[in-house]
Amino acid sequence: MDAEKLSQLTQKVIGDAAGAVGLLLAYIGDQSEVYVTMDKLGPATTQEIAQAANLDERYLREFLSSNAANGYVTYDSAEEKFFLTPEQSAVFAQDGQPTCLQGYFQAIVGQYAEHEKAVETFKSGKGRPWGEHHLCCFCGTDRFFRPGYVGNLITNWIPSLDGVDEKLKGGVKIADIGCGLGSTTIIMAQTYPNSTVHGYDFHAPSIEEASKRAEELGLKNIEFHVSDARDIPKESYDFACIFDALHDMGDPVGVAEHIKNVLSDDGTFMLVEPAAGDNLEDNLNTFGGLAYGFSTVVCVPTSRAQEVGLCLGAQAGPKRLKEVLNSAGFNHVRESARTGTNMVFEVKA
């Protein structure tokens, strides 16, 4: 055994353990509005922050001390005050911005909250339906991905597809498949008022929440339906899309085949999946670790709980995804855009 390598690994794991506790506290700070309060106050004592946030000062003092030790907040020892730097504010306090990671923290906390089910599923090799996860899984996933969709869907991803943006502006029928809480469906309905957008998901509570959100916004060109991806009606859609969900489906080939059948003759299918390389070694990085981790406890068990249970996983890579799409009868598959967390494919018959 190499003593130096052992020491390095031990220090890393201790850092990871501190991070695990830190993320739990970051979630508590989010839910109790500590960070947004600090963002408004600027440098302040624990008494001042506690009063403004209506919290217990002793608990807050311990909380902020841990946060400062982890580098999540900053402590001014001369003034005995805590504050957020602009960078800390961007990560912890600015909900809805691409820099904010609170959605990811929420999704992680949801897995810890039901860790016994995760252990049981892992040991048994059985599937675990999407609907059996903690509520934080649905809300956290949507909260994490939504800023990326807001920042890229209209300005980058759809324009990267041949002629699609113009069609949507003119008015067509759109199918958003596996829409979850409807963030992408709503973005498209708002941006393309001449088009009609149908959101489909097999998780009824998510569809209920999506419908509520659309109604609150007064959108008239949007509909939500509870439906398995292989059963959406054949309405000759001009544009169909799946966001970060194909790898969760039990039968992605069957789903892609059905999408091919519901598209109009010149229709386009846009597939958005987590960014990945084709080989394991390509994905041995921080993002890959996160993606493989969630894939272990969420994505692969969700796929296995459905018919076929192909279990693509969240790091399938372009080559594997193209194989799936080609098997479904799509001859044109082109990667049209990529960000640090997503890759976008233009898919046509």
Ligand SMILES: C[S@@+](CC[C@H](N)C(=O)[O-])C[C@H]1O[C@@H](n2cnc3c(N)ncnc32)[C@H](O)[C@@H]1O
The other form holds:
Amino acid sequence: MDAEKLSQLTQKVIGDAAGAVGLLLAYIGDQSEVYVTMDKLGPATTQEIAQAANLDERYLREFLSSNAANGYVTYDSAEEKFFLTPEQSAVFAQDGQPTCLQGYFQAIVGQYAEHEKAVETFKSGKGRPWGEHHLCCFCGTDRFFRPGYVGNLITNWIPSLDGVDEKLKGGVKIADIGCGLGSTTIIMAQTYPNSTVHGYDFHAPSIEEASKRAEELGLKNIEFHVSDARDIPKESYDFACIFDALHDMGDPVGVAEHIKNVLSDDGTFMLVEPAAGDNLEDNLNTFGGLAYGFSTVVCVPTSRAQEVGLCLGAQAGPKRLKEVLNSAGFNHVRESARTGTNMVFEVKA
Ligand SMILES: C[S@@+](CC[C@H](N)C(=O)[O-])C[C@H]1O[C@@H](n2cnc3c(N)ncnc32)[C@H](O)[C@@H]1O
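Form predicted in complex with the ligand, following the form predicted on its own:
And the full complex, kicking off with our chain again.
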């Protein structure tokens, strides 16, 4: 054994352990509004922050000490005050901005909360249905994906598809399949008022929440339905899309075949999946660690709990996804856009 390598690995893992507990604290700070309060106050003592956020000062002092040690907040020892730099504010306090990582924390906390089920699933090799996860899994997933959709869907991904933006502006029928809490469905309904957007997901509580959000926004051109992806009605959609969900499905080939059948003759299917390379070694980076991690506890068990149980995983890569789409009868598959976290495919018959 190499003592130097052992020391480096130990230091890294201790850093990860500090991060693991740091993320729990960051989530507590999100839920108790510590970061947004600090953002408003600027440099402040623990007494001032505790008073403004209506929190216990002793707990807050311990919390902020850990946060300062982790670099999540800054401590001014001369003044004995804590504050957020603009960068710390962007990551911890600016919910909804692409820079804010609270959605990741929420999704991770949701997994820790039900660690017994995760261990049992892993040991048994049995499927674990999407609906059997902690509520934070649904909210956290929506929260960490949404900023990427807000930043890219309308300005980058749809324009990367041949002629689709014009069609949607003119007014067509859209299907958003595996829509979860409906963030993408809502963005499309808001942007394309002449089109009608149908959101489908087999998880009833997600559809309930999505419908509530659309109603609160007063959207009239949107409908949500509880449905398995293979059962969506044959209504001739001009545009179908799946965002970060095909790999969670048990039968991605069956789903793609069904989409081919429900699309109009010149319809387009836009597939958005987590960014990945074709080989494991291409994905051995921080994003790969995160994606394979969630895939181990969420995506693969979700797929296995369904018929067929193909278990594509969240890092399937373009080659494998093209095989799936080709075997469903789609001959045209073109990667049309990519961001750090997502890849987009234009798929046609
Ligand atoms: C990772 S979430 C993505 C949700 C949403 N598209 C988003 O990007 O926020 C995966 C979604 O796929 C849905 N799902 C998985 N298998 C499904 C199936 N066979 N039919 C319909 N929905 C399915 C789950 O209920 C979940 O909402």
